[in-house]
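Only one chain comes next, encoded as structure tokens, the form predicted alone.
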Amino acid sequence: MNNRLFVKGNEAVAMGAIEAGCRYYFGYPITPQNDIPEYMSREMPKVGGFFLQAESEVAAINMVLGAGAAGGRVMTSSSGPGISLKAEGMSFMAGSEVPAVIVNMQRPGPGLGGIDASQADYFQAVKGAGHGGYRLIVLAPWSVQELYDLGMLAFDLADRYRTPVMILGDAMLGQMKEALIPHSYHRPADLPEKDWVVCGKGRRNHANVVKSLMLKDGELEAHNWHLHAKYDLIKQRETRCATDNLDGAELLVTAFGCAARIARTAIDMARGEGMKVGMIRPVTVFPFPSEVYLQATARTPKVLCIELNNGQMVEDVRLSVDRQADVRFYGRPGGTGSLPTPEELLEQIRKHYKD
């Protein structure tokens, strides 16, 4: 399992899912994530798994709900418009506490938009795509290796907290190829048993019921407080963030996903010019690493947030920083020819470093 491979990001997340025990995949084609269902259709039968191309995104997410409620490790994938169609099912899964993994390889929007790299679905992912005020755990990889590694982690988090987990990628990460070192999956010993799954009465004195419709007096309110407490626990336990050179920095650059890859090159170029630039990269965008931003901006109050959109994560950054912090933004909304170059971002770093 330790041979270095050269694979696409879309293939890497599918490889990680299968290694982690995903045996059910339901999806529908949409660019730029079509390599995922293609890979799953070929590889799932080899491990005794089940692949089905549904008649629509709506059908696919409800099949995911059914397989997850029966205890299977199940995944679906799509891109912007498809995720929108899956939103109702995702809300049902959150309300029913059904674990599953949802991959969004983002494309520009709104509407049909385009098929290029974008981070326009940040709001959709971290605020809950559907109705009812639920949250998803949202992982934001920045490399092919992280797509593989976080693809495994996502299933453990889903099972641990009985919640849907989203992997928030984009066209750049999904379509690019780079080195991947595959490794074996090790199931955490403390994952809870799925004694809640729908499997018939059997030898039990009752049959489990998985549902989100709650009509008794006070039942739905109590359930929402239960979910709220779970999301708070996730915030305490599962916040993940990568930082670099924060001590002594005079400017903090923050970005997630593919924008962080480009920003990192620009930061290295800026450091070569003698600028003291630190970097914060959220790996979970929900839960958001607010405490890291608070502590870092108490020392370095100037922050430049870079995104492939018109400004979405920057709102969470502004909510998280020290009250004296000065948060600036630079973004490109996505589309053909709108991917920023490291040189372009270096100019922004120079500008905000001096100002």
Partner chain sequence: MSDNVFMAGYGGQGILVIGNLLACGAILEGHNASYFPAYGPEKRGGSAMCTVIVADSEIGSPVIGRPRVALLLNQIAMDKYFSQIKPGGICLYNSSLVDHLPSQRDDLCLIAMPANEMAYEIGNPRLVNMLMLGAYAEKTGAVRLASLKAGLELILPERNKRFIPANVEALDRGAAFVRDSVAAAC
Second form
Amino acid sequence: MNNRLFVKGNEAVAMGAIEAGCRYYFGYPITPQNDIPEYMSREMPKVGGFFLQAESEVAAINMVLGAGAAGGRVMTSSSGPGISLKAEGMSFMAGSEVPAVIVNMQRPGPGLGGIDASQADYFQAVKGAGHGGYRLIVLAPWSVQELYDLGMLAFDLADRYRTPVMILGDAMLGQMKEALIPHSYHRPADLPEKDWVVCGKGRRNHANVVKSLMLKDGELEAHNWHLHAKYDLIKQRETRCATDNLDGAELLVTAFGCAARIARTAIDMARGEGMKVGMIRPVTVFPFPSEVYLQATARTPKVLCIELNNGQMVEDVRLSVDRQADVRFYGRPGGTGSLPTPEELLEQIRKHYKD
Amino acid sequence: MNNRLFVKGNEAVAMGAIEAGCRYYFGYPITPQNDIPEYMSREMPKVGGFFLQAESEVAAINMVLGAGAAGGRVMTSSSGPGISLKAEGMSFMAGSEVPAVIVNMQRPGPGLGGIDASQADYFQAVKGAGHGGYRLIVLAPWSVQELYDLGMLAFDLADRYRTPVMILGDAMLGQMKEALIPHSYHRPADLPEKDWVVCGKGRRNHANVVKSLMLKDGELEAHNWHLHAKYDLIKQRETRCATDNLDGAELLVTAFGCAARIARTAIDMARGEGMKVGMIRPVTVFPFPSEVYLQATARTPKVLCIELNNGQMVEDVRLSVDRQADVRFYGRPGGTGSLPTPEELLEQIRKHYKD
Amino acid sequence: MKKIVIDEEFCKGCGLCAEACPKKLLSVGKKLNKQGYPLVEISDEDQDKCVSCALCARVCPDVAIRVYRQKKAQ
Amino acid sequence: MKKIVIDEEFCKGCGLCAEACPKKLLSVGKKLNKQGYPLVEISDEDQDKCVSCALCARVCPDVAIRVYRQKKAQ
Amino acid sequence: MAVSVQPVFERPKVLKTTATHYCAGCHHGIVHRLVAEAIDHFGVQDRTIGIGSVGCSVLLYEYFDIDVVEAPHGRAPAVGTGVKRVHPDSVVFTYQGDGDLAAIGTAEIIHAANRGELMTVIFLNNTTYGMTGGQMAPTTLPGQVTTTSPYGRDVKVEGYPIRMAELIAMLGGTGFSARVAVDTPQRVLEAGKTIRKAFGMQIEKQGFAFVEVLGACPTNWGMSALEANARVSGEMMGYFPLGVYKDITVSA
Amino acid sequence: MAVSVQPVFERPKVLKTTATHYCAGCHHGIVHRLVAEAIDHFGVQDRTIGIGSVGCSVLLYEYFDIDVVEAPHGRAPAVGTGVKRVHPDSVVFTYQGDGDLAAIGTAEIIHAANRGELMTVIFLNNTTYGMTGGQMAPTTLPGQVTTTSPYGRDVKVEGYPIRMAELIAMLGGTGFSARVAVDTPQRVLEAGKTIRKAFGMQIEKQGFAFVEVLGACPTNWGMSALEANARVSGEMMGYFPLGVYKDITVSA
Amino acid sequence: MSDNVFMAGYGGQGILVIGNLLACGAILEGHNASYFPAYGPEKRGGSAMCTVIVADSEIGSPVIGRPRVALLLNQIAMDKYFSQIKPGGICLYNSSLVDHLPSQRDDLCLIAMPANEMAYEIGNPRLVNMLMLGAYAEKTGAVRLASLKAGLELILPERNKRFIPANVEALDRGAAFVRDSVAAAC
Amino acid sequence: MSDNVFMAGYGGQGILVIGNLLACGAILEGHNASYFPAYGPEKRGGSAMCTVIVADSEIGSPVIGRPRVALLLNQIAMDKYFSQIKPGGICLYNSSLVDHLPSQRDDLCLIAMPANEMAYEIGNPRLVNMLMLGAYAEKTGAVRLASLKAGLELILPERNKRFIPANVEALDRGAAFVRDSVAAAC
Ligand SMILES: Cc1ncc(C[n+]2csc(CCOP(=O)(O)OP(=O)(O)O)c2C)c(N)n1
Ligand SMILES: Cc1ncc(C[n+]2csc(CCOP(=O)(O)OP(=O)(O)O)c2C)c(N)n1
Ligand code: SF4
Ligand code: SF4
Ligand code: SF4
Ligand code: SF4
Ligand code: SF4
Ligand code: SF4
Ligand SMILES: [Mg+2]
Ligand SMILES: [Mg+2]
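I have the form predicted alone already, so could you send the form predicted together with its partner chain?
Below is the entire complex, every chain and molecule, led by the chain shown above.
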């Protein structure tokens, strides 16, 4: 198979995780990501890792908190309602600076909603599911390969910054299968030592405490400034974005994840019709690649943002370009029978290209 | 007492609710809002209403879902971690269009954080705690009186639009006491009949179903468009904002809730020093009073946004003013000993006034 | 007379009724319904043997069987 | 010799030790510690009566009492 | 001698004439019918409110002609509490699977029972998460292979199956708790009586009433309908004994 | 004849010399000491990890000189599960109040017990939410006035107090479950032994070990320290009998 | 080579298996391919559908509005997807379960295959899907039969590997049907 | 009338009660007033502090950086808040529990009141707070003693109403202390 495997998106992210040394998985079933826990339950024992199906998403995220605090590379995954239930735990992990990876294979909501592809959880992921104004690093893969690759990267980012990292996939990416080229994980040499973890104080002369309650005068404020300084550092260092054909473009199309995937074909069709269309695809949505938009719109001040929701990332696009560009939006909220087609997006590109 | 009562903020919102016919309360203790359940447990029996302390915030919000679906005027309240735990339930209520009132007396986070005043849950309230891209109507009182008044209004809005409504207070407003002038609730004559509630199908020739799962082709998408059309209507009709001295202002100061309260004194001090400072205070933060900012900044293109967080509402301000104004930010994330003082905010006003 | 009536829209051919019938009158056949399920069948002859005990109906998960009894009018 | 030592930083004057002492040697006095708590007291005389049974220490929620015993060296 | 035709067995009134989405041989259908018969029996369709849960039975409202609220996964007892407190004279039942009730919904079911909420809980225990494709449930039997216990449930890591009927029976507010099965005509009859009893307890305000039904999930057990049906007595009943675990209307 | 001074009772090594924030007469302090003594007894300070919960004991780490993770309210058993699975040879204990463990944390404690997580749970039952100012807890006694049961707990509406030691004893993975009190020197001694036993069970991998301690909360009971102490045997023990409810190391 | 296909039918007809197999076979040949299923909350009953795209360039969208080819295995699938097939495209359908076309289309190559009957003939009624896929491969040349046969080894779960010979036969039979049939000559 | 005050001491000293009472009394008189407590997760032990603002205009911020007046009931409170008092302001402190001032300040009116001793004198050691509040009222005139006395009825929980006469006495004694004391003459 010329070293290409034929893999489902859900499994790809789990494969990447295990390759990156993830040895603990705690989760709870929910469509459309069940292949992840199922894969983990099969594979973890083979690598000496540990899989546990928790009694709920709330329990799962707290097991993740515990395992992360204990120094393990640990992961959970869920979708929609389950991610909402993890909100408190994610806030605790951000507050007590516990690294871990959380996968959200988005499905459409609100409520039970449906089980098809959607990107309606962008705000939740990027602006703050939980209380307290923390941030997650949010990675937005668009292919099976990228699910695998970012599934590795996520652990390094989590450990480097002592922060929970979210992989924001969706039902389309999770359920589709395509070719994957596996490769070995290389641990960055400069990852910081985990000298802060709980493991029994041993011969350390101080005990380690992982906590988020800060009641002493000024303590919590200082901690929040520390967290936000960290987020600023992440913005500087970890912003990732894919672009193409920005030079000479008359219209910039931007999208992430599954919407970018569908838009990709629509853009190719548009180019086939002679339109000059550039594409901007954020790979990290927090940190958001604001600079890319700022620079691109200096030359091409018209952006069409396409999302599988009613308009969420478009706010970050608008905030990025500020005073320069004309930012338009096309979105559909997802649901059974409601996945946009390339033909449909082509129609939108034609329309916005013209006026 | 010349018909003025001396009342704690937490109790004011509960008083307003009961006056507006709220007869069901389900909640779980958490500082700094415990006076609300405590008041409810004392007063509900006196008006034939019902109080129940749930086993958790998750249970509480789902009891609220049930009572709201059954047609009761129902309320819950919490803070920080507890609100995060309600995220799934709020999404379900938005999805299945169940009216209810949720009070968040914000405390600083993330995680356990602290128990003082904070506005770090703005994003959570306004952009989407839960999954699926729903919205809550979010009211932002700034005084004990307004807690009472909005505590009434919230129920009318909830019933009119079949939507959960959040009252976004904070530890300062909840814990402080000041004068309150009580008044009677008048039910708007045009509130729609609740003909959709579950109460036993009786002699109806159809059963009522309150649900959010939508699996038929196109069903969920249509439902989401319906919800978003509703949100647009709410934006048109229900935006509320307080302003003063906008004419001829050289600097606009904007803030909501407790930050507005502290800023109020700072602005008065600044005016005492001869500065021309206008004030914009959103009373609804969803819908956000974008028009007010747009118009005000057409004349005064400099805004200082003050928040008790690391910068959240300022994004909505920036999105509102778009290409015109220079929007600055001053914020502190809250915590013990970290409440800004009027003197401190005056300093900021001086600084931003000058350059 | 038909003592049992099998609703073809409901039957999924699970065979639980056939198992339950003390007279072994029912069997899952080859005919598919609109949903693609094979249908349980009873021959006219077997209808006569049926004792209207309704055990088949009682175990049918799809409420696909109605049962009748002949009664002498007084 | 002092058989029991009361740590003034820890004692909160709850009186549980006084209740537990079989000899009734302890009582909560008027003196306040830095946290504003009244302190439990034992007179020098009562120290002598103390049998080092440690019942007081065992019920003290604040581990404010240490107990010693005189032992004859062999 | 004239002969007239008399119905012996017909569809309960409260059940709509809609084909279900359940797999062939799935026991959910039988239990639906028994619940419908109980509602018919007491003539309370007009004041019955069903609380749907998340699991294969989530589409409850497609089959029952009664008012229904769809609860989030595991929260039906809390939703039912809210409904019942607004309409104390209604007849409220939840219908939950083992993932829903015994995993994510553990706290809600225990506290609803403990409070003695006047509701009836129908709990279909099929030892797996049917709807999501056959993952391990808290009631999965030791050694049972599921999609998340591919090497069989290991009691050392995943613990023992939880016996909910027994646990619920221990709580102060519980008026009735029993376990039944629907794998033979006789047991279906028994189960019907038990479910009727559990509705009657509510109507007579005799506390929280709980019925655990052992049910087959042929699809996720990877069995034919008949094999699955046979597993109920063959494997499940050994671990989950049928019986009444609490009944406050009967003196001991 | 020379006379030397020998210590009879001293501060356990693992307890820091820090005054606690607990109210005068609060039993949390005693239970802390007993836990510290158990850790000292087994000489496992170096590999012990405490899981703090949310309640008055949230500042655990200020008093114990051991590694600690602070869990969200009610989730200590889940956090402990994560910790223990990463460090199987560590000694993990959770320390939880009745609001934390018997209300919001119901599902987590039941499933941790059921899985037989090798951890020790210290459960301080003071029939109220101490930290938040004395609201009703699942263990509040019938008729007890709290800030959210101002007319006394009404068992018809709010249900009966939950007996956790008995409930936990029913679960498959539980190795040990007992209820003790610390209101008299004798009972403190007993409680200390029981807590030591519960740590020993973990160290010997004998399943989930649970100790419920009846404790006084003078502040929220609106009582003096002495009155509160007296209430433990006077009112609590009648409803919450002391005893060992399960011990798999002892044959019945 | 490049193609895009809808496949649809009952849940139990093995639609997802042949979708998988087609994409896998294409990848084995060195093409790119994507497989995207539509799936119900019920993995049981109901209907099943998937989209497969084969291309040599990078694959963008795994979904498509109007497929070039559709494999429709029952009437419900026919009613739902027939109109979506791109003009000039191919509709290969199971005439055993499809009794009428929802509309008249002259812009398509229509291939009616009595797949249930054929499956009975080769002794395994569950192989309708493989017959259809064999026919597709033969008709379009999007993938070689040999690659599909190789793919079976990778796609089928261990417990079903004993059926590989039967599957291979069905693929061949499907291909033969297209080669031999006048109906497939469009 | 307008004033702003910090009050601080131990948890058990009744700080929050007198903060409440002052604001309530001012409202009874027709002023506006706000009361804002700082509160710990432990309602027990620890320290208690609140801010009261009295004004005739609408009250903006219920918190203030530098109060005009501070009532400091123990050494911890003194150490923490003394430096924050506005120049020209008043520091009324409980000299029974404050043994030294953290710094020398000549810009304040300093009133040392041996409130614990005075409370023992009137037979109730818990009335330190009322003594201090009485002194404050007398010294500043921000609120009339009569209004405070009327406020007791509204502020005290039912079970404590029997102590109203004692509270009234303490308010009066506090006021008398200021009237009579040379130390308070600044
Ligand atoms: C919060 C949340 N978590 C997970 C899910 C996914 N989910 C749907 S049904 C189900 C389990 C169903 O199993 P069970 O309750 O046993 O019902 P069955 O289908 O077996 O009848 C799960 C985990 C969900 N919808 N919501
Ligand atoms: C999710 C969440 N809900 C509520 C709270 C508020 N809270 C803090 S402690 C506590 C209860 C404490 O009671 P208990 O567990 O009995 O401990 P105690 O203080 O009595 O020892 C509550 C409800 C919280 N911190 N987090
Ligand atoms: S039991 Fe019902 S569904 Fe099953 S075969 Fe018989 S009639 Fe059909
Ligand atoms: S009614 Fe009885 S005898 Fe007749 S078919 Fe059914 S089971 Fe057989
Ligand atoms: S028991 Fe301890 S804290 Fe209480 S009075 Fe005695 S020494 Fe002091
Ligand atoms: S050691 Fe015994 S005798 Fe001595 S003070 Fe303590 S309790 Fe009393
Ligand atoms: S998956 Fe199982 S529980 Fe669900 S419908 Fe099918 S057989 Fe029934
Ligand atoms: S409030 Fe109660 S539990 Fe908390 S420290 Fe005080 S006495 Fe102890
Ligand atoms: Mg199940
Ligand atoms: Mg407690």
